[in-house]
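What follows is one chain in structure tokens, specifically the form predicted in complex with the partner chain.
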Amino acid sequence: MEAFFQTYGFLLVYMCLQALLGLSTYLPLMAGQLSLASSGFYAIGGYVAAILSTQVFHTSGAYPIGYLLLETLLAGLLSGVVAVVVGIPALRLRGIYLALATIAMVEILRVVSLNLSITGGAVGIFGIAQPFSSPLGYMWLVGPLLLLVMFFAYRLEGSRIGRAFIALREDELAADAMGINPTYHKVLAFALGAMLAGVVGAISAHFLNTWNARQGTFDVSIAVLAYVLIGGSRSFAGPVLGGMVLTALPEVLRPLKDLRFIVDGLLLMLAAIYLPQGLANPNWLARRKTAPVREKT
């Protein structure tokens, strides 16, 4: 057992971090907004932590957890503010158009971070201080965070604001006519997702020890979208499951050596085609809870 955690400590923490990123894309999707901006906010959060810990907070020995928590807070806040500023104009767009606008945002952030000196240009920032002595140590932080966010998402689904989100996803116009302010709730959902992605970025910067422009790219956006779509986009369990499975997959496929990325792509494609509802399909649960579905009249 110990050997297992030794070997797979990094992977386990990484799976949780990716599950959290999946949730950060799920939140706006709950309000019907297909955003691919998570990787951009993830990058922002990572840079906040990387810059603060290497240039502002000077420490020796193990990095104080308090500082790390402060970084995550600031990363979340900054991401939230950027989300509101970008979201108010961008969230007027629908569907694929919004997705494209968020891709543009991510790419602009990437090119800018490649060129600024504060973000370390193309090489990025290294030697980010470690608060824990082993990768598995991060589980103390990431595990509870994942549980908290899952609880948050679960409770949100049954609360007033969550209902407003879901109403917007189902039919924005009808929701509007029922007194739900579309812009406010869409920006709120977008900002909540952004804050989460920022927090995950801040933790990831420490966890990965280094941060650079390759962390927040289009590929990451799509990987995260795949977590949600393959896991299931209609309940919070979907992105968590999708994030964990898809992150573990290359590891599981390791015996395939160089072929594994090919198989990885193949599985992504097959899952999109043959698991349209995702792995976590809420209908399976819903069927049991309610009266049997009758035939349409």
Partner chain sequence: MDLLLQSLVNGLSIGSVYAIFALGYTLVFSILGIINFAHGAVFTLGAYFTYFLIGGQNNGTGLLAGAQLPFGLPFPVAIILGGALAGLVSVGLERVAFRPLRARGADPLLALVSSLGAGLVIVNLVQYLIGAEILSYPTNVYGHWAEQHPSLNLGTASFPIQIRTVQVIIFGVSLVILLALLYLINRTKMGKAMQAVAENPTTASLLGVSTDRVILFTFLLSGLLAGISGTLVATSFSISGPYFGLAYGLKGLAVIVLGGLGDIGGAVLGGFVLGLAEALVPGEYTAYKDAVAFLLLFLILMLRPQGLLGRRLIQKV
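Can you give me the structure for the form predicted alone, which would complement the form predicted in complex with the partner chain we have just seen?
For this one, just the chain is written down, with no partner chains and no other molecules.
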């Protein structure tokens, strides 16, 4: 087991982190919000952990796990506060206009981080202390966290709030007519996704040992959105499966060298065409139903 984690441990931990990041995009999408802001909140969480660990919590030896947990808590809270402040005006937009607004937020955060000395500017922050000496230690943290968030998403889907999210996704006007407050529930879904992304960012900063503005870019937003779309956007299992598969795919195709990027793109294109409901759809193996043939009279 130890030898296995020495070889594949980094990839397995990173797959779990990306699955969590996919869930952070799924939560607002559950309420019908096409948000691409997860990478921005991911960057905020990473900077919180990087700044606190390098400039506030000065320790010798192994980094205390208690400090890491405190950083993840603060990262989640700060990301949630920013999400509420940004979300109240931005979530009045719908569809592609909301996506553009969240992209603008991500770009603003990126430019700000490039021009602040506390974030290290374009160079970023290096030498972030690590609480674990091997990927196995991180797996004991990230694995249970992923299961806990999946359980939360599962219970949320069947709860009153989750049903309100789904009602907003299906028809906002009808949901409003039934007494569901669109603004409250949309901001709540947006904030929950932001808090999760911030927590993932804080853990990732320690795991990667460095943090810079490249962690929160438009490219990252598109990659995370692909996790949800390829995995499936109608269930919490979709982002988890999509995040793990799309994270592992480049490593599986590594023997193809430069051709792996072409093959990776082709596989994504085929999945989008032939599996429009996502990999997590239980009926994806079933053949498509053809149009009924009219009987001759």
